[in-house]
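In C-alpha cells, one chain follows: the form predicted alone.
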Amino acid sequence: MTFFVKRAIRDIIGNRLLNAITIVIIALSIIIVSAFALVVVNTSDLIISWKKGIRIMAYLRPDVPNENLQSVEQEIKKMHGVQSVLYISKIQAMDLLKKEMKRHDSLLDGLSENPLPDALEIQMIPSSRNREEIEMLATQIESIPLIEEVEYGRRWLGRFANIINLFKLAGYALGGLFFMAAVFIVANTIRLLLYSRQEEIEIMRLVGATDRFIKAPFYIEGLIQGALGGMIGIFSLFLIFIFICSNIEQTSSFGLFHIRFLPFDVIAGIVIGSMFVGWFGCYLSLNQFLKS
C-alpha cells in the first residue's frame, strides 16, 4: 500500500498541470453544490425556528357572551394538537398595537372606537407543527359558529415549503450535473496519464503484473484528487461564508436569525462524495483502457 501511495503522489507531482486542472474543477463543483446545501440547511433552520413560534389566531364575532366564550375555549382545547388557548380582548389587542407602534401611536388616537376584534391565540404542540395538521386544525376552528375568521400565515407557510422544495430540487439537479462533469474530467485526465505510460503498462503486463497491481496507484490518485478538490472547495466556501457574514453583521443593526455553516456530517459526506467522484472517474478510464 505504501508503494502504491508513493507512486500515486509521484504521478500527481509529475503531471501537475493536468492534476491541478482536475482538482480545481472538482473544487468548483463542490463549491456550487455545497452552496446550495448551505442555503437549504439555513432555510430549513429558519422554518424550524419559525414553526416553534407558530400560532393560530381565531377572531371572534362581535359581542360574544362570556359563557359562550368559555365553551369555545374548552372546545378548542379538546382538539388534537392544541397546547394552549389564550383569550385576548380587543382592549388588550389595542394596547399591544400601541406598544408595537410607539413612534406612530398618535395615528390610533383619532379612532372613535376600537376596530379590533376579540381573539383567541392558539399554540400548538411541537409534534403537530407541520403544514397538514395546522391547516386541519385551522379548518376545525373555523367551523365553530362563534369564530368569524382564522389566521395562521397560510400563504407564508406554503411559500416557505415551496421555496425549500425548489432549492432541494435545484441542488439535486446541479449535484447530478456537476457529478457527471467531474467524473468526465477525472476520467479524461487519467486516460491521458494512461496513454503517456502505455509502454510502461505493457512491460508490467509482460513481466506478470496483474490488473489489480496496475490499477491500484491510479485509484489512489483519483481518491487523492477527489479529497483535495473536496477540501479545497469546502474551505473556499467557508472563506466566502465568513466574508459574507462579516459584511452582514457590519451593515445590519439587528440579528433575527443565526446563519450557520454546514454541519460536520454534511462536510464529511461532501468530501467522501468528491473522493468517490475521483475513484469512479479512474474506474471508467482504467476499465476502458485495459480492455483495449
Second form
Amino acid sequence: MTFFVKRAIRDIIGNRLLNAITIVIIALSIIIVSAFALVVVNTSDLIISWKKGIRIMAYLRPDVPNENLQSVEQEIKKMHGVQSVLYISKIQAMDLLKKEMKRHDSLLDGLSENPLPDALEIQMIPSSRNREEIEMLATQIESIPLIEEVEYGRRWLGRFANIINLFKLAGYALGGLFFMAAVFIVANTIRLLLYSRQEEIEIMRLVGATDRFIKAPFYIEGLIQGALGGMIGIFSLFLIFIFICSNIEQTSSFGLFHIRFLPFDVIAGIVIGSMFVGWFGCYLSLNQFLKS
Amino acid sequence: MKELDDQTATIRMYHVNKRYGSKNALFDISIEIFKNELLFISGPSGAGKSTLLKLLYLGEPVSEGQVLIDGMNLSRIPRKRIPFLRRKFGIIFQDYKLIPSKTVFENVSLVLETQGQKKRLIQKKVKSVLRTVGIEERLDSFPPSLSGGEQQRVAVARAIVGNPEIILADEPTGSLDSDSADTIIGLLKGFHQRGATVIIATHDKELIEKTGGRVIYLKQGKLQPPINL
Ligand SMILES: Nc1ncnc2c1ncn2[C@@H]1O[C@H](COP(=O)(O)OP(=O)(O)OP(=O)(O)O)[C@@H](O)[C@H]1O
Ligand SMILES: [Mg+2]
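For comparison with the form predicted alone, please write out the form predicted together with its partner chain.
Expanding to the full complex; the earlier chain stays at the top.
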C-alpha cells in the first residue's frame, strides 16, 4: 500500500503542471457547488429562526370595550393552532417603539395623541407554523368584527420559500453539471498520464504485473487530486466567506440572524464527494485504456 | 544430449502460423520443448525467432494453431490470468525493454513487486542479482545512461531475479564482449542446471557450439530439418 502511495506521489510531482491544473479545476468546481450549499444552509437557518418567531398580530378597532376584548381573546384562543394570545395595549406598544428608537424617541414626544392601535399577539403551536395554517388562521381572525387588521409575514414567507427551493434546485443542477465536468477533467488528466507512460505500462505487463497492480497508483493519484482539489476549494470559499462577512457586518446589522460557514459534516461530505470525482475519473480512463 | 523422450513437454506448439497483416512470420510450426531443456532457436535475421518467443508469453497472439504451456492452451487463457502465465517466464528481450524513467534497481525490483514480495527481501535479491551480472555499481543509474552491454546485463538481471521456471533469452549476448557474454551464458547454464527450462534465440553459431544443447533452425518462418554442427 505505501508502495503504491509513494508511486502515486512521485507521479504527481513528476507531472506537476498537469496535476496542478486538474486540482485547480476540481477546486473551482467545488467552490461553486459549495457556495450554493452555503446559501442553502444559511437560508434554511433563516427559515428555522423565522419559524420560531412566527406570530400573527391582530390590531383592534379603536376604543373596544374591555369586556368585548376578553371575549375576542377567548374566541381566538379556541381556534385551531393557537398557542397563546397576548394583549399589547397601545401604551405598551408606544413604550416598545420608544425603546427601539432609542436616541430618536424625542420625535415621538411631539405626538399629542398615541396613534398606535391596541393589539393581540398570537403565538402558534410549532406544528402549525406553516404557510397554509397561518393564512387560514389569519383569515379566521380577520373575520372577527372587532379586529381591524391582521398582519403576518405573508408576502415574505411565500416568496422566500419559493426562492429557497429554486436555489436548492439550481444548486443540485449546477452540482451535477460541475460533477460531470470535474470527472471529465480528471479522466482526461489520467488519460494523458497513461499515454505518457504507455511504454512503461506495456513493460510492466510483460513482466507479469496484473491490471490491479498497474491501476492502483493511478487510483490513489485520482483520490489525492480529488482530496486536494476539495480541500483547496473549501478553504478558498472560506476565505471568500470571511471577506464577505467582515464587509457585511460593517455596513449593516443582521440582528437575530447569524451567518455561519458550512457545518463540518457538510464539508466532510463535499471533500469525500470530491475524492469520488477523482476516483471515478480514473475509473473511466483506466478501464478504457487497459482494455486496448 | 539428454534423454528427452521420458520427460514431459512443458511447451507444445501445434501447426502454428503467425501473420503480421498479410506477412507470414511463422509457418506451420510444430515443436515440443521439454522441462529443463536448454534449447537454441537459430536462424538468419527475420527468420521469426523473436516472433516464436512472443507467442509463448502472449506478447502476440497466434494466427492459427495451438500453443500449450504446462497443459494450458494459450488461446483459452482468460485475460486476467495472463500476468500469471508471464510470471512463469523470465524474459530477456532483444531490445531489453527497460523502463527509462526508473533506475536500474527499480527496473529489476519491479518483477518482485508485481508478485507482492516483501520489501526487505526484494532489496536483498535485487542487489544480489545485480552483483551476479556485474552491474551493482550502476544501481541508481537510469537505463538511457548505460551502454548497450550494461543495459543487456540489467535485462538479464530482471529476467532471472524472480527465479522463473522458463527463461526466454532473445539474443542475450548481442551487445556483449566475449567475456561478458561468457558470464551471461554461464549464468543461464547455471539456471538450466538448477532445473529451469532455458530457450535462447540467437544467430550466433559460435555461441551455440560452445554451449551445447538442442538447436532448432528457422528460415523465413519455416522450421528447417536438423543439421549437425
Ligand atoms: N510487429 C510486427 N509487425 C510487422 N511485422 C513484424 C513484426 N514483428 C516482426 N515482424 C516481421 O516478422 C518477421 C520475423 O521477425 P522476427 O523479429 O521474429 O525475426 P528474428 O528472427 O527475431 O530476426 P532478428 O534476428 O533480426 O531478431 C520479420 O520479417 C519481421 O519484419
Ligand atoms: Mg529477433
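Treat the numbers as computed from the prediction; the structure is a model and nothing was measured. Positions refer to the first chain, counted from 1. The term rigid core refers to the maximal set of C-alpha atoms that superpose within 1.5 Å between the two forms.
Core-superposed comparison between the two forms: the Cα of S236 travels less than 2 Å. After superposition on the rigid core, displacement of the C-alpha of M94 between the two forms amounts to 2 Å or more. The rigid-core alignment places the CA of D265 less than 2 Å apart between the two forms.
For D63, the Cα shift between the two forms is 8.3 Å when the rigid core is held fixed in the overlay.
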